[in-house]
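One chain comes next, on its own, written out as structure tokens in the form predicted alone.
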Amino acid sequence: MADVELIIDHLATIATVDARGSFVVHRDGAIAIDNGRIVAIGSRESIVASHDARNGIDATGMSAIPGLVDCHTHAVWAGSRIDEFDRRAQGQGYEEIAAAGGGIRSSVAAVRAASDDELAAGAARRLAAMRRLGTTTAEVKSGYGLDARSEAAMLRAAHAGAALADVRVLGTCLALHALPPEMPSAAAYVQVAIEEILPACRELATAADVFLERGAFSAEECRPFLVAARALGLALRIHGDQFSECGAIALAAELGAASVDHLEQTGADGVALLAASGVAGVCLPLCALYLDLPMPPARALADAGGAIVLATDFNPGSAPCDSLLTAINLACTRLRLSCAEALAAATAAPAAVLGIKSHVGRLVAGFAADVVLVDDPDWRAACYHLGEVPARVLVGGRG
């Protein structure tokens, strides 16, 4: 008999994706933790005949999911844009309120003006939000500095979030979000981002990402940061297709970039050409909601073969919620995925993007005892209720 440091037990449903990529689901089910990890997982019959467990969790009535992955969030910021909220009710659009200098660059003089104390208080605060409603990894982008002090100062408040959090972070610099206000053009911001920005963000970060859109980037302003950010070994993503289709498909098709994240504006072309290409569609609909857009065309995608993922694109502008189970449920009822797809969507897929599959997203033995528990005796639970909050939620079997 093996001996372990927990047994969650007397689970009424276990739902993951397999070590074949299949979806499962165990029922009368346990799971055997040790030392962070995973050990094994099926019937409570053998698992408890098989393991000796230091600690117990009853989870009796109860369902277990993986920890939820989420891919795409801009979880470090100062200052607030609740004016603009306001503004949104009484009809100014995003791209008008960006437009007059809200949107980003008012987030941007708000972190440059921020100290780096108070960047990791307001991320370790939000992390730890985002880890009691059942996300136990994810990725937080840089992005409101836009110079190589204030992008690192994001990345660094990022980590030290995460610590105080106990969530696990991966760093993205996203230095071509928007144009800061002390450049003369955006060639000039891209030898900067290139030159100055990447080299100090390096260590801090596993990919880069551009906002490839209308006022923004366009594909030839962000191909040259993006090969620069690739030499230097970091993945690549794309903010692309939120208001227009600028070409953000076809460039990520060309440079083999993890993903393209939006797609809000995606056509059956689009659609067609991402499914072909292996990037992964990263949606967002918590944000198409937030901001009243085209919700992205995941069941189009789905159908086409492509590889679906979901996100909150957590930010305090165009999408102020913290809870990927909200977008899971919206990917039920608005993208109309199963409970299966969603699921699968906001933990295997999304760790796959990030290039953690092996380790990060599945409740399957060798992996991170990453586990949200659902106070309910059906998994789907979890995708049923809007607004759901996890009865426990467990990090390497912490929790």
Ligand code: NIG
The other form holds:
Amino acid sequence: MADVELIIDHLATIATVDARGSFVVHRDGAIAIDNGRIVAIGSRESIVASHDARNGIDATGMSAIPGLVDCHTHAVWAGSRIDEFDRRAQGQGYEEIAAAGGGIRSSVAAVRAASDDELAAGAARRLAAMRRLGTTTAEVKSGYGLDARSEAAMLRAAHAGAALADVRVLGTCLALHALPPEMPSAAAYVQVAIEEILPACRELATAADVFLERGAFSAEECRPFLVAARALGLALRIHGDQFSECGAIALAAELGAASVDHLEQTGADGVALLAASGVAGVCLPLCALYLDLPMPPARALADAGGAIVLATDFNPGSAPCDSLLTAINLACTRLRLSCAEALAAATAAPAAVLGIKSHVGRLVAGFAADVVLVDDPDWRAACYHLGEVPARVLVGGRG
Ligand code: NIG
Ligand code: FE
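Output block for the form predicted in complex with the named molecule, input the form predicted alone:
Below, the chain from earlier opens the complete complex, with every other chain and molecule after it.
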């Protein structure tokens, strides 16, 4: 008889990618948890017979899925973009607003003017809301600071907010998000990003990211920044093909990036190149919905053998939505993924993008006890119910 802290018992179904990478559903199951980790998972009879638990959760009528891993967010920001939203509602375009100095640049002005405490409080509030909606691990990008001080302040705020909200957070340095107003040229700013911003963010981030797009940065401008980031040991991410195909996938393949994210405009050649490259395709259906862009070609990418991932892109401009479950729902209704594919794309697959797949994103013995309980005997309710709020969310067995 093993002593454990907690058993979640009487689970009607447990759905997860297993240790070998297969999608499995356990019925009439239980999860034994100790020291923040899963000790045993599977049939309740054998788990209850072999474990003594100090605490129990009776999950009769419920299902368990892994804590969701949101691998693409801009959850640290300041100021408001509601006015811009209203202008877009009246017909102005997202790129038009950005070209006139609004959009990302308006968030940059607000972040630079905010105190560290204000940034951390906003991050904590948003991460707590994400946690209530099932996200137990989030990647958070900088990108609204665009100088060494403010970019590092954003990432420190992400980590401070994570501690307050009890969510796992990984930082990403998105220095090449927009050209800051004080810089004379993209070339000059790329130098600042390499020499000042990357070193200031190195200890706060596990990845670097760029916005490779017309009106933002070209592949030629992104390359030296990404090469410098890789030399510092950071994983590489690329915002690509959101409004136009500008060579993001080819650059990601060339540099061995972890992912290309967005893909709303990716055509058949891009899908084939991405699938063959081994670089993950992160689909952001909430952003496509919100900006009324084409949906990313997730079905074609999956059928071509590519690694498909889902994320919210939670940000004040193009996707003010904190619910990865809603992105999962859109993946089933608009991207033509099955419930199992969508759940894997929001748990095990993003953990791989973030470099944490050995211990996060699956309900498997030895993994972090990050568990979402859904109040339905069929786990697919998590995908089916538009606007689902989980019954309970545990991070490392807490919550
Ligand atoms: O992923 N595409 C670039 N960056 C964000 C939007 C940022 C913003 O509008 O503030 C995105 O959609
Ligand atoms: Fe983004």
